[in-house]
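One chain is shown next in structure tokens, namely the form predicted alone.
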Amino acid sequence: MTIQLYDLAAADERILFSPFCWRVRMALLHKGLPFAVAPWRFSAREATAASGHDAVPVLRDGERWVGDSWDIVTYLDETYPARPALLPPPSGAAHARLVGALCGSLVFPAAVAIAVYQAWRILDADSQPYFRASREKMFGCSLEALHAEEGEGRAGLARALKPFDEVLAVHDYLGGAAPTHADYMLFGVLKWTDIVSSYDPIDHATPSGRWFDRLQASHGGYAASAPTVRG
């Protein structure tokens, strides 16, 4: 039976944005595991409902559910050690997990700013007034209020990138010469950008944006094919 990933999907259900759902999404490639993609709704929850999870990513394989991004990763290395490790070891949970701290501190309020109000915008009807008040609630303002115009978001993200751009100045990818979940960690926040905001956020010219380039390539361009609100 072909895995099947549950992922967030807008009003048009070829869109399909969400930041873990994409880190799952790129460590299936990674892993060469045949898998299909269900749209998944906040209005259609039912449809994950029994996983025990509210929220996706969640994953499906044969009769076992698995939600959460990270809880997914460690399973799919333990389920199927002989493909490419994910965290190959002795470092690289350790090392993923560095790099998702600095996505929480860095990268992901300034994607926020990207792309949280522009992602209500594609959001289902019935969907909308939910992803409203949650992410108002969280936020502590209005979603308008959060949303940055395109100079500041594009050098909002620029400014958090930084640290990343010393990395990939050297280095083809944050697993070195070849990319592991630690890149996937970095690769779904920007994705989910890419994918919900009517301009391109990401300077393409940094070493970031040339790590960011080469992973949309990978896999057959299997990322850089992904439906985004620009076409």
The other form holds:
There are 2 protein chains.
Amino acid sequence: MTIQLYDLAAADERILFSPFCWRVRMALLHKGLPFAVAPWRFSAREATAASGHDAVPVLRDGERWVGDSWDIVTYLDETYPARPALLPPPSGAAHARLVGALCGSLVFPAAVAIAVYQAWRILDADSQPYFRASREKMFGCSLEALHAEEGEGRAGLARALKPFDEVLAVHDYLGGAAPTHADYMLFGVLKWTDIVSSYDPIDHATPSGRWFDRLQASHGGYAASAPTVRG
Amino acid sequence: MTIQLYDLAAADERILFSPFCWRVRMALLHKGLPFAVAPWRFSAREATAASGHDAVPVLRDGERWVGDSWDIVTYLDETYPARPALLPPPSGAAHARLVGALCGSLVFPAAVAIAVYQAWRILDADSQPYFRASREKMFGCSLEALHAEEGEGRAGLARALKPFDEVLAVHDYLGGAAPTHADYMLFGVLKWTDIVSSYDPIDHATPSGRWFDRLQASHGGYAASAPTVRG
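Would you mind giving the form predicted in complex with a further copy of the same chain, to go alongside the form predicted alone above?
Now the complete complex, all chains and molecules, led by this one.
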């Protein structure tokens, strides 16, 4: 039975934009595991009620439900050890966690200013009130107040990516010569931003911009071909 | 012939404090390679003239001279592949580079405020004018203006270490269950700060503080037993 990935959808259900779901989607491609996407909405959480999780990503693999993007990734490496490792020993898990910590302290704060208001705009009307209330509580201001215009948004994101630029000026991927989940931790945040933003948020002339484009093109251009609000 | 490590010394030549030399010293211990330290001073650079490098660390391994801490570490892994890897494949080099980038953008700026003025104080009188002039040019202010008092210095360093705390709350080392050069990249910066500071700059109750103490205790307490300005 094909793995099912429950994934946050916009009102237009072709637009799948959650950063945490993108981490998992890239992880499934990396493992070479076939999967089908089940669009999920805040306004219809009952779809994953059987999993015990009320947020996505949630994965169903046969009779097994797994939630939380990090738990899903460790599940995939443990369950499918013969396929390419996401968290290769000895350091893969600690390395990916460091990238995750930097996403939290550096990259998400810059990306939020580009993406959160735009994400609200593209949700279905029934999901919007929950999303607005929960995010305005989280950030302590209105979604509109959070929103950065193009120049400011792109400059802030470029600044946040500078430590990664130093690595990616030398190595093709954060994982070295090939991507690991360290790469997908960061890619998920940028792909979310890219999909929902009204402008292209990525500076493609930087090492991290070129790395983003390499991952966009990987697996037959899977990520590059995902619909965005810009088409 | 035992490896010679040319290492920056204070006026009291038992005090060896360079962050880059500490990275190399921990790397040599990790590889289990015997080495002897040759104290080096800015006022007597001719000691390493034959290497083509006018800054330390410089390593002499038989007839081979190697300078620059990163080049020394890659030399050690290439030359002694049967000994424990510092940059274990597939991601060790890219991982250590990411930690190096974070040292540059987060940790050094916090550590400099604690350590640079103190480092000047403990140098031999003939090295002090060069050190003051080069560092005041580098930072654009006097060493005294750079200096942070205890509360401010410790708080700034603790803030800079927060991304590492997230990893070290789960893993014993940045490299996972055992240290890699990713660990020594950060340890070198903190050990420098620890040795020259007039106060203990480390919050030993945090995950990164406990990690620092684990590395201090490693290899028979080698780093813990190194003389500091506090004794």
